[in-house]
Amino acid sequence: MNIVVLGAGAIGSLFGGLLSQKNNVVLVGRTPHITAIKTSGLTITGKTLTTVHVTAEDSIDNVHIQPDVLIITVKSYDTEEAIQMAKSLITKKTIVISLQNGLDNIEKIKKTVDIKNILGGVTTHGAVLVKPGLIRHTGLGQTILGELTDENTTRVAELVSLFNEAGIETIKTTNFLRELWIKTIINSSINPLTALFFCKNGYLLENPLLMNVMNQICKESTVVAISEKITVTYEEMAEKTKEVVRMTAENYSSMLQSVQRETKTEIDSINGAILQMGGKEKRFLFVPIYLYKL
């Protein structure tokens, strides 16, 4: 299968590298990383140990295959520009999968791509770009794919099989919006705190004050999700959030990595999006407002 990964940072490179072992994959990313991959291949360490020689380009204009699947892994704030740049590659048969953080990426993609061509995806894998050409797979996780409409198709099952064959544990969901909210609630509770206090995820359970704030953010985010007709409870989300912290205790969140690189964070699409939805009901969401200035 022809697969293009648009946004070959840590997660994009991890997925693209693994998929490239049985598929024709092109990674599209930033020049230093792409140059290193072209020279010496893509090396993955940590939970996965491999070096793959995968096609890589630093511009979408240099991609000369018609993708069956276009995987979007750019930062949420780059989504609209990225999908516009990739527009020429997308046909009526191309499946576009968003594997990004935040609540608003699908809406951004829908401005350019027919919703029938879009699948939703979430993943809890952790990865870090150590240096150009080298990523570290810091945490094993699960990937979930699903349709955005009620249409019952076979393509999700086919892609789930494709991902699993590549070593990416993946399952199908019939309620993608719920899965997206679950991941966003968890991200909203963990990522900003780690970015503010420059700590690994696990420290949030070691520090009673930070654990209390994490629980409060989780509760407020869950209240907004419930108001949006998402079937979650605070008890469920509090436990899921702590479970993710425990599983990724040694990880540095993607938001903290952005702060360390002095680049823009995805706070607008995570806490900011939840804050905006909560504001529709004129609620006062203290913690997301406090964290929103990252």
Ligand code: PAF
Given for the second form:
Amino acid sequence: MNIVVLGAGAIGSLFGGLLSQKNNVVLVGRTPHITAIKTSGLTITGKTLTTVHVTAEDSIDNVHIQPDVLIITVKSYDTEEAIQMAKSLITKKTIVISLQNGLDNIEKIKKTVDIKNILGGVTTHGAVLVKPGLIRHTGLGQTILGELTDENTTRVAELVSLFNEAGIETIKTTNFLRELWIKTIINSSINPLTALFFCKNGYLLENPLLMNVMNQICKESTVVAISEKITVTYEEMAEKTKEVVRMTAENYSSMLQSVQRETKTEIDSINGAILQMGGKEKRFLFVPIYLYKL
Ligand code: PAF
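Same protein, different condition: the form predicted alone was shown, now please give the form predicted together with the named molecule.
The complete assembly is shown below, putting the previous chain first.
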């Protein structure tokens, strides 16, 4: 299959690198990383050990394949611009999958891409860009794919097989919105705290104070999800959040990585989006407001 990964940061490179072993993959990303991949290949260490020689481009204009699948892994605030730039590559047959953090990416993609071409995706893998050409897979996670309409389709089943064949453990869902909320509740509970306290994910379970704040945020985000008719419980979400912390204990969350690089964070698409929904009808006062606008 022809696969283009738009946003070859840590997660994009991990997925693109693994998929490139059996597919024709092009990674699109920023210069130093792309130049290193062109020169010496992409090396993945940590939970996955491999070096792959995958096609990499620093501009979408240099991509000359028609992708069967376009995977979006740019930061949520870059989604609209990235998809606009990729517009000419998208045909009626292209499946567009967002594997980004945040609640608002599908809305942004929908402005440019026909909704029929979009599939939902979430992942809880942890990865860090160590230096150009080298990423560390710091935490094993799960990947979930599904139709936005919740139908059980063969294209989802085929992509689930494709990901699994590449060594990316993936399952399908017939309730994508619920999975997206679960992922976002987890992100809202882990990412801002690790970014504020400059700690690895695992420290959130070692420090009782931080664990308590993490649980509080998780509770507040879950209350908003329930108000949006998502069938989740606080107990379930607290357990799932702890599980992701345990699985990605050695990871520096994507938000902490943004703070370390002094770049914008995805707080608006994660806690900001939840806050907006929670505040919509002034139903909730205690959404993680003090972590918003980090
Ligand atoms: O944003 C991240 O860093 C990841 O989504 C996760 C799962 C929280 C692991 O660090």
